[in-house]
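First, one chain by itself in structure tokens, the form predicted alone.
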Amino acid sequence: MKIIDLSSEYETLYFQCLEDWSEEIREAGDHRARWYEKYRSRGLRAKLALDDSGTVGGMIQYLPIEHAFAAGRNLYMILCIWVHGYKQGRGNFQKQGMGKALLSAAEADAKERGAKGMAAWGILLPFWMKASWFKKQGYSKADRDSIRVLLWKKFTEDATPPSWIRRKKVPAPCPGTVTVTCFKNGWCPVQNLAFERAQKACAELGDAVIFREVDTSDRETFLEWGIADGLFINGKEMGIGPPPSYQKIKKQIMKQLKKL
């Protein structure tokens, strides 16, 4: 196994979360590529894990917490760590130690860059970015918001724990319309996929449907709302993880149209 920094050779694969075989990932558009161009000047870091044959099987991305969706000082924050686990495409690389190797390399890199600790987010449910996995790697809970847990590991004794930046408000609908508001940061293809599907559905349903994009890659915009990614139909949130199908989004919009 070999851990390397992201290079131009692998950028397209990284933008696709190692799922270059997936039609859904291609449907998510180029939002992640544009986010990457914006954020790498803000300290974004990414590493890849290669197996003995040189095939990329895992990745991690992290950045100074001041540019992430949590509050803190002198910390880096992991946006995601992913080891490819599908049979399709490159195959299953999980249970081979790639995740631990990527995490260890990212922590060492953050220390070299003067960080006093590393933060990460995890889900209480056992399906992706599991909070329990980070706890096994020495992380402890710093904050919690519903099923999202903010974890951290301090490198120095004077490090201070991070906290969630919580939602401040939700978008209000425009009277006489169905208002679809999509918050998009760009860092995650799954969230970008929901954005693309919502935008497509709105375009097909006529002038009574208004589509509004809120670009939360702008820090001040994110802090105004406290929402990094999200989909709201007439002010009611629709879950986007995993991303809802185009048909499901369109059905929900049409249901609101019938109420006008």
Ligand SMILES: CC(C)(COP(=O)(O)OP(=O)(O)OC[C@H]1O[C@@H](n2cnc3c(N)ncnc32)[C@H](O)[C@@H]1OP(=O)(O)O)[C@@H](O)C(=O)NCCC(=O)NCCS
Given for the second form:
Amino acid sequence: MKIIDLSSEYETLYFQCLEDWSEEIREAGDHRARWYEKYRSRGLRAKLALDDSGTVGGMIQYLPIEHAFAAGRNLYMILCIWVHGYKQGRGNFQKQGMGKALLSAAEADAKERGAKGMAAWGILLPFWMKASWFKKQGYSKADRDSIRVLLWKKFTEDATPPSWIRRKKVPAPCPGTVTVTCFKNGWCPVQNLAFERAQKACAELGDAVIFREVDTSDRETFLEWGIADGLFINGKEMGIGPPPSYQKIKKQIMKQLKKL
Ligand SMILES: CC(C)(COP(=O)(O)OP(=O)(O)OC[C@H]1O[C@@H](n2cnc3c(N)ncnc32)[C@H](O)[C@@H]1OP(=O)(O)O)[C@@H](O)C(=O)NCCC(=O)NCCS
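If the structure you just shared is the form predicted alone, then what does the corresponding form predicted in complex with the named molecule look like?
And the full complex, kicking off with our chain again.
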């Protein structure tokens, strides 16, 4: 196995989170590619893990925390680490050491670039990006917001811990309409998929439904709201987790339309 920097030949695969077999990933549009172009100049780094036959099985992406959705100084933050675990497509590469190798390569790279530590996020549930996995790799809790845990590992004694940037407000409903507001940073296909589905549902439901996009790749906009990604219907958030189906989003909007 070897770890390499993301190169142009693998960009499309990276935009698809290695899930080139997935219809849903295709439905998520080109937001990730556009995000990548924007964030490269902000110091975004990405690495891939290749097995002995040269097949890509894992990826990690991280960037200076000053451009991420947490507050901190002189740290890098991991947006996500993903070792392909599905049977489909390239198959399951988990538990063969790729995750550990990706993390340690990212840490070495961040150190070389002068970072004083690495931050990461995880959730307190036993699936998705598990906070417990980072703890096992030597990370400790710096902050918590509901089930989202912010973890970090310091490289130098004078490093200061990161903290969450918390929600400052939620979108206000607009009387006489159903307002669907989608906060989108672009980094995560799951949120990009929710965006695409919500936009499509709104376009089909007529003039009483207003679709609003909040582009949180603009730092000022993100700081104004304290929300990087999220979908709100009349000010009420559709929960975090797997992306809601198109039918579910449409049903929720129609429910609100009936109340007008
Ligand atoms: C967490 C993850 C990165 C680990 O990668 P991996 O290649 O499977 O792990 P490794 O083989 O390098 O193992 C590293 C350690 O983690 C442990 N580990 C691996 N998978 C684990 C799991 N599912 N639960 C608990 N521990 C696990 C291994 O036992 C090993 O422990 P050790 O340090 O004591 O030897 C990978 O399982 C993954 O991608 N999970 C999904 C994360 C996710 O949802 N990412 C998307 C975010 S947008």
